[in-house]
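Below you'll find only one chain, the form predicted alone, shown as structure tokens.
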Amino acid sequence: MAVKDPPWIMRTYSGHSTPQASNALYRENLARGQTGLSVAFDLPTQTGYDADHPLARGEVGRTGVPVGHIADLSALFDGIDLGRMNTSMTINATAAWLLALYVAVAEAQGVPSRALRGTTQNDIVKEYLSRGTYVFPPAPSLRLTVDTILFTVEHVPDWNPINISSYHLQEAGATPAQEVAYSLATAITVLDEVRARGVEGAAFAKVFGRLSFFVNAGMRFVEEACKLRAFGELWERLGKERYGVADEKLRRFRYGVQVNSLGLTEAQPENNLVRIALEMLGVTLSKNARARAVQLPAWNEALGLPRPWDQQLSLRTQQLLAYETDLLEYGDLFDGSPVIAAKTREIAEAAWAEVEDVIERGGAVGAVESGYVKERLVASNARRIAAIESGEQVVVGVNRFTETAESPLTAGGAADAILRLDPAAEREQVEALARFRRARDADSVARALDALRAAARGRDNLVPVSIAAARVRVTTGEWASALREVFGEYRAPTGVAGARAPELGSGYEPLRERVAELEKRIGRRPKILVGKPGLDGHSNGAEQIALRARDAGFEVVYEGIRVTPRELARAAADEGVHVLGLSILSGAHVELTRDVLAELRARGVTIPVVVGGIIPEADRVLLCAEGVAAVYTPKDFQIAKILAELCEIVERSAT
């Protein structure tokens, strides 16, 4: 029988609701042959806010799992060895915090630093331009970035310190190109500032060797497999030619993935569960250029959270690829084929410009600070979209071939296929965190307070320092909070006003005319705000919205994510605004839609509200008995459609 290669790491991404309730969810995923945990926490955990900050109402348990101090880390791990297993933490901005309590839970545990093993994101830049859970401005970011990636490399040897993740960039639109060409040119951003810290010779080396990349896998696997070609030899160039490393184990390009979540829909949502599978061929077909690791998302992702079930499918279908199939046994199916080859060649050469050109803009940070690289991005999502609404892009079952009989996966209801969270673990949890509070030394927190402060206004690193505060109980708001008085905070550019619609022919003209008609009606341009209200900074949708709202003649107000309900109120009041529209992904729509339609009535602004997210239909009845005049969700393809039912909502109104 042929020798065979092993198989990557197989992942799911997943927590929820609180530590203790995902803790067994993590045993389940690994009784059934997980080989691996990737953490996803909540946005609260992710922007530095403990769970009874008034910005965390309503989303504390929802995209991930609490973690507010060590007992919650603890717990999370409670019964898992943390010197056998190797864990991915999907964290950035509060990357170093979130590896401090790592490193302190595993040495309550008996397991020293050098044992442990797994990655940390830990990638700042693209948070800027596709995620926005970002805290700080981007230096002291890129600063906290490189402190926990030489942290590492000395003390946790065996750690990813940082996954530059151009999956999020593919989220935000990026074509494979710029996909692979944002994410070096990031890469090449936090290399220069480990050289500028002194780091030279066989130190630098090992530095190179420890970084990794988080990918994104498409329907288009060819293509993919391709990119992951490209990628694999712009890294190898990179290693050899602009940092002089020489071996070439260290110069090897090592990469995890999730498959695109982005693609996944709504309508005829059992197709998912091809779109996944076939997905995860790009990453894996090609021997030279395969992953290390692999996640994979469930097939009702775009309904809601996924239950363990849901969960057990996608590792299902890793395991019945790695250990059905013959794929593991052969060298690369790619190898000699002019047809990959070109393709690679086409991909890395226009990705390489691309890193030039960023490079001549002072870099990511300067990229991101100019909105230069999310301009792009808004652009080229902006054109993807058009080309769905055209129908030149196919999705099957959403622009083309949607007469379709009842799925028997959803055939009780969209609420029955996903897993719904207990509205009572938020309380919880705050609570929790009280009974935490009262608890420790509080004198012993102060000084860890006072100590990380001095340690960011200086100049050494901020691992070391965060290790003592996790371990006399500091919270996480507490560390950020300590971090936000001496770095600051940031808001980074929406890349809305510097981007143009792409040409859409003919078939906006109705819609730009319908808006012109309304203006006539109302006596001026119809205005509209869009809102992120809460910590959900997935703004793709929002952006387009903004973008082609614009586009057809509106006025439109965005100021980009992380607005309080409190303030999109008193903008709408300022803004004189004719409807106000809300996107939320997280999950927490119903307690956020609540609290912005109160805070306009406590202003007697009355104006139309309508919501945009993951909302499955009882939570839709629900706001629009709340007086919620529209609820749009993922099947809502058609921006067209959309805006010119805004029309008769604003007009109704006004009339």
Second form
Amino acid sequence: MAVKDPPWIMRTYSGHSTPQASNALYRENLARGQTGLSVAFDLPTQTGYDADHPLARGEVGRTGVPVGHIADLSALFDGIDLGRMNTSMTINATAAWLLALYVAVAEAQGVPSRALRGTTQNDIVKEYLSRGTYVFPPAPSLRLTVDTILFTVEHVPDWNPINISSYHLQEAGATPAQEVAYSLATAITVLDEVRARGVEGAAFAKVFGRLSFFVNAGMRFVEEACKLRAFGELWERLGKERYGVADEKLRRFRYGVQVNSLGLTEAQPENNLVRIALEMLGVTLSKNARARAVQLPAWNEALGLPRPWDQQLSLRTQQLLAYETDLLEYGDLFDGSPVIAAKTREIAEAAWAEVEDVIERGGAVGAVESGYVKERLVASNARRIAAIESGEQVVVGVNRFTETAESPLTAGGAADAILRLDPAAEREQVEALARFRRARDADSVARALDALRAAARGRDNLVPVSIAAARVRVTTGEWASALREVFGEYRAPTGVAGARAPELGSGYEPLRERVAELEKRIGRRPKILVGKPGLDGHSNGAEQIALRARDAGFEVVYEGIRVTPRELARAAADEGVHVLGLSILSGAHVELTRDVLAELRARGVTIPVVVGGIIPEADRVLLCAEGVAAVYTPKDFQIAKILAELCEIVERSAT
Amino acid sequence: MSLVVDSERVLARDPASVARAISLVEDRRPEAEAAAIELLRALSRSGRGAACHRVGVTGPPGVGKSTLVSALIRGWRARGRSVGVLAVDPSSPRSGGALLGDRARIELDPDDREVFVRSMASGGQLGGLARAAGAAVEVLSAVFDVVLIETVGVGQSETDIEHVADTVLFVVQPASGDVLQFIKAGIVEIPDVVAVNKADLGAVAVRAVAELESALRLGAEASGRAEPRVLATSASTGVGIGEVLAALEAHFAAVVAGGQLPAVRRAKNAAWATRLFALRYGERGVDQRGGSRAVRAALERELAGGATLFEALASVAPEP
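Counterpart to the form predicted alone, namely the form predicted together with its partner chain:
All chains and molecules follow, beginning with the one already shown.
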């Protein structure tokens, strides 16, 4: 038998409820043949709040595991040897802190930092652009990133300190060329900052060699394979030409992948399993552009949280390709193909032109602050959605071939086909936090936080002081709060007002007429507040609704992400809106919607509320019973239809 | 939904009532206009608007207006003054829809009843002030110590804002292109205070301040009005905010002390009413009433006789 290449690292992005529950899940996954871990943190951990912070309400343990302190992380890896594990952590604004906790937990396990392997995502630029878990302004955020890089290159040499993510850019609407371009622009911004800190020569080359990428792969898998070949070529060229990295090995393009979750459908959800398998081909077929690590979403992600069995099915999909097929027995299948070469060149050229454009606009940070890149993404996403609405882009089971037999997988109702979280988990976590705080030495905590603040005001690397803070049992919220005091907080441009949306199809003419007619009847243009309460930063959906509503003739108030229920109720009342639309993708829709409704009642205003998100049927029924006018989920892909319904809702309540 | 808004509750600064009052003056149904006239008359009778300082803030997009406005609001609140904000954004000429109040960067305490923020679409005209803006300012003036009207400085709104504000603050950034635009646009006669924001840019900002001062001096000499103050600010660090607040107040105090405020407001009201008249009845309507000068004179008479804005418009209206 031919000698096979070793397979990529196989992971599943997971974690929920509590560190203990997530630890059990990790051990099961490893026992089933997973070869690495990919930690999903909950939103409070990602945005630097403790579980008992008001903003954390409803979000604790929801989108991932809560890690509030060293004991939590220690419980998360209980019985897992960190000296042998390869752990990827999707953590950004608070990456330096989670790395510090990881190093401190390893130390307690008797594992030296030099033996650790893994990845901190640590890419703040795409947080500003699409994912939304940023905390600090760009300059101090970039400093934290570079501090982490410089610390690991010296003390954790096999760590990937930054995993520059085009994944979320694709979800925000980026084309393949934009994905490559904005990631490279981020890399350039980070590398230039490293150079500005006086790192040169061999040390700089080592830094270059540690940068890795995290990409998305969609259904157009031939194009995706070409995208990754183009990515690799440009990265190699960047290392050689811009940064003079001589060692070829250090110029190698290294990336991990999560295949596309955005394209997974709520309708006929079993089709997603096939989508996932096809999407994996784009990042595995071409040996020269093959992923180092792959994680696959589960078939039922558009319905809610996947169960262990659903995640197992995705892992088996990877194992089938790696172990049963002959893929790993050959060299690159695409070398020499003129079709692949032409497509690769096309993407590389378009991407490079865009990179130059961004550099001209002040690099990744400048283009974030001006809203330039965000506006381009919002516009691209609007085009994508328009293509699905019009049927130009086929989505099987959604806008074509919608006839279906009943699926036995969801026969018991979709609610039985997802994981239901234990509602007591948040309370348990909050209580455990209180116990943890009581059992520590308050003076050493205060001293560690003072040292952290002092380092933040100065120029010292923030990772060593963070490790010291982790050891004396500082919490995630305390760490972030100390840095908030020094660095301040940031709100990124929404990109909505400046985005050039595509011309709307003829489907919108009747809608505009309807809006105009409604205006006559109620005396004003229908006015909507689009709100994102809670910590969830996935704003793509809210942005598209805002944009479309405006283009249909609504007056739209959109205030960006992380607005509290109280602020939303206040704005809805002051602004005199006819309808309040909430977008919540974290799963905290029940708690947050209840809070908004209560705040509205407290102000004595009656404004109809609609909610959009990944909302299981049982929750829809519940929300409607509590007074919500309508609930929209991913299967409502026709925005025009949603807006027409909003007209009805406005008319009913205003007349 | 009832069109009646209790003016007492508006005057008592009940947020829901203030919000409904503004919705009412925006409402274009005939029956709403009658209710609006009644409300505005009641608010006007209270005499509360007389002492209110109406501040207009305008300037090109992207100069940091929202951040500056937040800083000003905080400044006034720290001095114990209540603030009503009217933010006017352009409507899309294509759909008539609008994206309003990019307030992502204005941080407000949701429990502070002494601050009220409302956004409004400019409506049909590109860049102009909303039709209902004047009436909304009337409502807010009766309720708050300071009313701040913010517009994106494009097209007509730069000049419209003068009609509804006692003091106009212009915000620019030090990039020389901006300053040049400002001088070329011939709007040097409008602002009473100019803030050169993003002063952290250093030497460029100093030069911009100097350039503006000389341009404005020439403009002031030509028109015979007071020379505007030019101040460097950095909204993100708070530099210059106190000075801007002081300059705005000094300008208003001078107008009040000179006893000109009622006359100035009447003239501004008349100019704004004339604009609204033209918007509502078009060129034909203006012609029918003997041209724009005659319209303005007629409106001025009505306003001087104590009519509210809508009443004046109604009584001067052309034959249907």
